[in-house]
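A lone chain, given as structure tokens: the form predicted alone.
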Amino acid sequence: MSGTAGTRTRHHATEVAVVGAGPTGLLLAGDLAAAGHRVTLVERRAPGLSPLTRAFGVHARTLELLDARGIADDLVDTGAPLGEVRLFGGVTVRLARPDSRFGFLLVTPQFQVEALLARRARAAGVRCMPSTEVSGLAQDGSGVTLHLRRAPGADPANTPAVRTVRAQYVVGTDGHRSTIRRALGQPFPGVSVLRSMVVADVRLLEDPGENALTVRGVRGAVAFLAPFGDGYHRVFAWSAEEREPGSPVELADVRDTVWRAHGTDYGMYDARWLSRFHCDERQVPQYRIGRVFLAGDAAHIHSPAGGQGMNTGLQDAANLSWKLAAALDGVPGAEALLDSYHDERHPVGAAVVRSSGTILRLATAESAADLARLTVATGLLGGLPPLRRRIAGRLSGLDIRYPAPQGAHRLVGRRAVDVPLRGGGRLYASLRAGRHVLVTPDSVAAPAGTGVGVGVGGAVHEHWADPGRRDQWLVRPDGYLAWAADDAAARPPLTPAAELIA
């Protein structure tokens, strides 16, 4: 359809329009593709990958969940897997975990990830829209249409100067600046911690000898340093002296940093990457309005401490990607379903904030009060190893736990953990399928009246590989569990809103 003079509209339909081709947004797109729906990405950045990204860590729990859709592994191969987290005067908290594949932190670059989940998005049949901007939003009781123009700097030849998305849903994954949180007026309250941090990508002279994220500091200095695997090594450093946030970074800058909070700057050269950004402690007070979502950074943003960012948006992407999918599917109950992906998501969102805004602030502890604070709660950790496996469960991902219905069982609403099935298969990866998952004893049949199971789309059926197990798991589709029982004669529920709603 052709517009004034010069220009050129078009008009699309599709079922959701995921705005933002981050990490968060490429799983979510991918997710609802594989399960036979239409879905529009739309990207300012024009094509390609970005090899300059900030987020720099993957957790075991982000890993499993790249597992439930068979990237996981090759993930892995991309970084360094690190075994520890050593923060403030060589406190050390263990990653491993016997209950789960991933018992470390990964260390890769961000493109790697949206590498492996743009691939997964193109072969499930996403429609991307490249070098394209938000212009405006609304939405009634059937649907949300978006208002595009072409980013500034694309090439007029490809790219339309107008165009019009209908969709029954919109989820913004555009970025602490995002426009789709502006467009629907929410705010975004929260405080800034640091006017102006360092990140760059450093090779080192000196092997710092450690398979670990190392958080060290002094007052007034501190440094965060990783290893990538690929000789470069990943660092965010702080110093009292801060300047603007877009002001140049010197390489000399980071080693005197560095050599502050370390006692050596390891030799540092070859940088190929340096930058400067705001650190902020912030999250929008409603990730659902009406026909729209927000996810990932869109969301909720806070210090990089810990590298949980990249990871929470992740996360968040898999929570709403099956339950949209429900929701397109026509599945009874589907509006509670939806609306539970706030009351889930919201309290994970305002945990990292307060557990990296925490780590940041001893790190860069400078008054007396603060420096106290410091010294017990390095005693503390040091102390008492509950109190590290603790932290490495908040770290990882792996403790997180959903609210659960009144008189559920205790495992409701608790990750799943990947257990051997019979016929030398394993959870997660029957969780592939995109669909729940009713784990039971051989002798229990799936349900009468579902065919191979329960819930959306059916639940694939497995067997526990221990024969000797009475218990039976329905495990969502983003490995959480929807029910549970204890014995062998009890039946999991039939109707999709009892069964699914945590």
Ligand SMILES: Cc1cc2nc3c(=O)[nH]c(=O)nc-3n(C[C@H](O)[C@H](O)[C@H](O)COP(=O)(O)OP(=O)(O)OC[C@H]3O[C@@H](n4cnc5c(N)ncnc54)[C@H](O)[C@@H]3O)c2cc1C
Contents of the next structure:
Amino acid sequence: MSGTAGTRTRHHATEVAVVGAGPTGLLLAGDLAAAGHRVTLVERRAPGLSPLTRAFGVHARTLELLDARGIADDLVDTGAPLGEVRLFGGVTVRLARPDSRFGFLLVTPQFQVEALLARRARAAGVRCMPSTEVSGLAQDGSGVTLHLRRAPGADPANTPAVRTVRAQYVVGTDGHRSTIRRALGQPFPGVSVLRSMVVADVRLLEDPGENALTVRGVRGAVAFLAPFGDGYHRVFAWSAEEREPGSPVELADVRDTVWRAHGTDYGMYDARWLSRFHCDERQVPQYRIGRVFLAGDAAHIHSPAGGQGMNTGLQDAANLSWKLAAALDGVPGAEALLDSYHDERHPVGAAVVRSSGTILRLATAESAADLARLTVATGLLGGLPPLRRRIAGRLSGLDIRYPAPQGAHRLVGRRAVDVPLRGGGRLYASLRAGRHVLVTPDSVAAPAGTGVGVGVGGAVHEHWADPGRRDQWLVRPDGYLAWAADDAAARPPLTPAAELIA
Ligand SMILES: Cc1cc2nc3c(=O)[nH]c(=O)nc-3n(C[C@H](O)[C@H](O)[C@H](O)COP(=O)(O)OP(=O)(O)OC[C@H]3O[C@@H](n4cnc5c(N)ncnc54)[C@H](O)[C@@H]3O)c2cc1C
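Having seen the form predicted alone, I'd like the form predicted together with the ligand now, please.
So here's everything in the complex, that chain up top.
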């Protein structure tokens, strides 16, 4: 992203400071700026995008959230849609769903996601401070002061000399080694699960099967393959003879592991990226500490099995951004909304740590007992369509739901499916306003006043395309149901945000 070179101020004030311009920080900063707020994004790296591919897959729910920002179709154009996940040779999980425009896993490099989000953040007016790192913070009742310094190697002539940033709220999206988390004194409990896994982006002479992501393991070797759609495949490979974390990666080692796991190396050649990384499973106990929030890898990390890390971070950002905007807009009850960020997203993060850990442990099973469990589990899964559908719902993020208040309508807290609206529109296009959307039958007039829902201007009022529908939905800006009624007579809550939400 472009910087602010030449700025000589040493102190800078903003409404929200976001620390870390990875995918989580870019989405969050872009949302807040699009909602009309002053946002400063501090990033240690020099201007420009990270060249690392890292995440390779964008799941359906994340695509829906990007659709609600008008950028999903552009992202889909950059990658290859995969309709199936094949686990351990025994289970095929189909991702297609009639209730989503995106019944697939989009395989595309992380930098494509970041490029789109960076462009959107820039256009929305986010102030970026590249080559600048946060070294500490202090918070009080009215705000947070961040202490900054030039990142190592940054050119003083091109780096702003800002030394502190004062913000009403700070969000740490600064990755798994988060300075913000440490400055808050927050632990990051968990375990290291693999010392050394290899990632490679390669060409293959032999096609491993179209339109699927494939994971296979035998005792002591696991390999995972997915096509990018541009002639390259992403490979993750692990073998029990783990090398030291920093040791060099040779294509020959990747070939060897893939051969052992799949019975072929598919004739792999021309590695455009080879790297080694280690896997931890950790989660911070609190996502909110006063005026400071943690999101993305700063809050949770786990193995890449299931391809959830970036997706979960983007969904954290979508959950938090409208709540922060409500707080900045002075919406009554916004404190409870801000608390609900932890209440809603911490359990999702914990579930992702658990499920990616289960896939990894099954795949890397070494003991005969583990292998027996794997065989039974995959045999069972293979024979149980409802269970496979549950796995698909988990992987895609489409079945995530948030806790609802007692007595709430059964849909409250669930994801709103995209529906056609009168006049030719559809729900996720309407959500692009960044506000709640109230969908009612034609007979329901706009509620008195514009106070329904949170945020400036209240909710957007839409009508079902289907004239037979009598029910009503109030959909949050992040695409979850805040309120619903089965008949046209009910009135949506006109009152504070806290009543709309668990
Ligand atoms: C090999 C590999 C494969 C992966 N595959 C997948 C996948 O298929 N699907 C998936 O969903 N996820 C995957 N992940 C995980 C995914 O890459 C991360 O979950 C994702 O990048 C997290 O995004 P983030 O924005 O939270 O953090 P990051 O992307 O880590 O961004 C944090 C940013 O903060 C900056 N920063 C750090 N400290 C400071 C500081 N003190 N001051 C200022 N800036 C700072 C960093 O420079 C960085 O730009 C993979 C990860 C790896 C390593």
